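Okay, so here's just one chain, in structure tokens, the form predicted on its own.
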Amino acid sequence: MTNTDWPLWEVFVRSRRGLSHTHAGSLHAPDAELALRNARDLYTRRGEGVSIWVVPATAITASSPDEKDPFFEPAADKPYRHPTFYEIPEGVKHL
């Protein structure tokens, strides 16, 4: 297998002050040990990650941005999910 079949795989990389992980970016690697590795000499040289995920893209699903209105109408007709008409009790200082 040469570099150019290996697969793609997507970098996520939790900061020291972060709380989640954000994509940092993609890199190719023969499996997922290499691509772990890679991935910290990448995108954590400075040390300013303290967690690395590393994806292989193909297990990625995404939504299309051109469906997003179909996609996301379900959520629209739940109006639970947006607690506008519940009322407060006095005593609850944060929710």
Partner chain sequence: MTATAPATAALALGDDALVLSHRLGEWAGHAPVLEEEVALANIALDLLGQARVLLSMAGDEDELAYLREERAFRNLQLVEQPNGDFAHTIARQLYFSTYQQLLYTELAAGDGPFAPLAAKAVKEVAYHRDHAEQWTLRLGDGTELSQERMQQACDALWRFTGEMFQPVEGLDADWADMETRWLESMTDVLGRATLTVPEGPRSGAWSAGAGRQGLHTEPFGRMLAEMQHLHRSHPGASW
The other form holds:
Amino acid sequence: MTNTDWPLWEVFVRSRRGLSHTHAGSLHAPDAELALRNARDLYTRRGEGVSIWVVPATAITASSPDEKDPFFEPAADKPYRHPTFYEIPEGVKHL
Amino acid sequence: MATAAAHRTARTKADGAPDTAVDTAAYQHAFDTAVAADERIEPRDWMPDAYRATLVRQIAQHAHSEIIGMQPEANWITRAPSLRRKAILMAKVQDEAGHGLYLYSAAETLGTGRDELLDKLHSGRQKYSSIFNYPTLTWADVGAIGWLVDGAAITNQVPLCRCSYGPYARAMVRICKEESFHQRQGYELLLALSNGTPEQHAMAQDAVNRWWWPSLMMFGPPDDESQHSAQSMEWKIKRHSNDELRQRFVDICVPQAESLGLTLPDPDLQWNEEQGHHDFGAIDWTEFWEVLKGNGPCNEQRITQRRRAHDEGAWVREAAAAYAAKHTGTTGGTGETRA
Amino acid sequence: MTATAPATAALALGDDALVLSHRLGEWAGHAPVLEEEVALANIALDLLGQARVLLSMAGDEDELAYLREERAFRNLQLVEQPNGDFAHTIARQLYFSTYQQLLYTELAAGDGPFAPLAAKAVKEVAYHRDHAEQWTLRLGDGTELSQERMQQACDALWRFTGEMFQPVEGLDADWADMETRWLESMTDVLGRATLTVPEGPRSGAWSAGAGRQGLHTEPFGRMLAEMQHLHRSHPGASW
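Same protein, different state: after the form predicted on its own, show the form predicted in complex with its partner chain.
Then the entire complex follows, led off by the chain already shown.
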């Protein structure tokens, strides 16, 4: 028997022009074309979007929570990357 | 929303690791700390097996309730008495299918595929809310469901937006936002009937009489008889007790019923000044347990229709899968959610 | 154009949309997969929206929907046909939405009373047609069983398709040209779906042709009985 267990797709929706696509949820569809249409019906039926991406769930590679520390902690001690790190004399403009 | 894809490695983690008792303790500690700090647990985080199982059971039951819950209302789509009401009802039943889909997606992030959950529903191994085993006998029942059943559901669901499991909480935020119209349309529908002809008014009162008590049962058994409550509260899957939410619901409904010009069918219902709440009569828990066991008026009918739709649709799903296999290089892969 | 021509046309188009929306609404809770529950309801809601605008151009929408007798309805016989299996529903959608897209595109381009509605509806209808085409391809070129069912459905409904191109009073359109383009479109889609364009008659004996004059098929009476009974049971009531 043919497999009826349609694959899973992740859906990303651009809510309006000028914003990036954000993850909205997931759904099942047999192929990309129907995934796109199902996403339109399911995730934008109240006018929530102007553009949709669908991605096969299997195509996503995610970082592991176990690697959280080596991945993300080193970035936490580099305050000099942030503008608030620097003291500028009062009255200096356009900085 | 964390992707459902992400859980695949999490599954390996949860199944395979941790290797030693020391690791387990460390993982458990990290989990407990996160929950205590009101942080969200995300799909790939380590979580206790029982937490995962509880969530799957609860989210699945919730999803099943959405899709079985389509039936009693869909029963009136073809007979809706005005085109405006027909559009509203169709949109509402459609939302319920959508909410079922959001929730199955949330369950999927825990490593349980939708097909597996539907199998369990169809074979009676997983439940849905007992309220949908009551029949919709008149048009006013559509209003009573919106006002009381959706009202009770919202009372239950709003706290779930802060549930400790991220994907479930996010699905609930979306659902609660969309459901706000469901309750209002029900109330408006009943108001039109209550202010209408004597026959319409009687129809509305009859519906409220039949739906009031089952709605109170939707909050589940009393706290001292509730199996899963204590642990779920500790895990912050649940935020308030059954009795607490039930009381909140009664207090909300009493003035709303007055504005409707309808009475709630409980002679013991009265304001308790001292408590600052309404006292209400005893709930017939025998009826609750009977319906739960499968002996409600519509249990058989609901599950039979659901199973038939699924079975009769198999050839359509197979056709689409076969077409995809012939025509596309890119498929999402099959069965990946079971990994 | 006679004084009543817009009303006649509004009823024809409005009844098509109303009746097809009702049929699609019957799928609620019975669709082959949850995603299709959402998709079919979307189409039904679009059509119901169109119906309400169109009927309101001819009178009171609820009076027209709920208080007319069967013989006063002006819809095509195609749209009143029962849902059948999913293949029948898809074939009906393919035939009708392709026709509706051609017609509304013409109406939207004109300056008649239906231009504003058509301009909005044509976008909805384009999506309906796409949905039908996608499923025609999948059922036609899916499994052996689905191909057989889709072919049967296309064959069974074929005789209801000639009626669509009878000119409707009050609608300014090139009906013969629309029919040619409709047939081209069917040949294209059915061909890609590995289906055969049906050979049965589309006009004359054994084919539909009088829905616009108020003659309908047996299932329509039962559909109306269900649709109208509650409204008619409470004369003058508001809902």
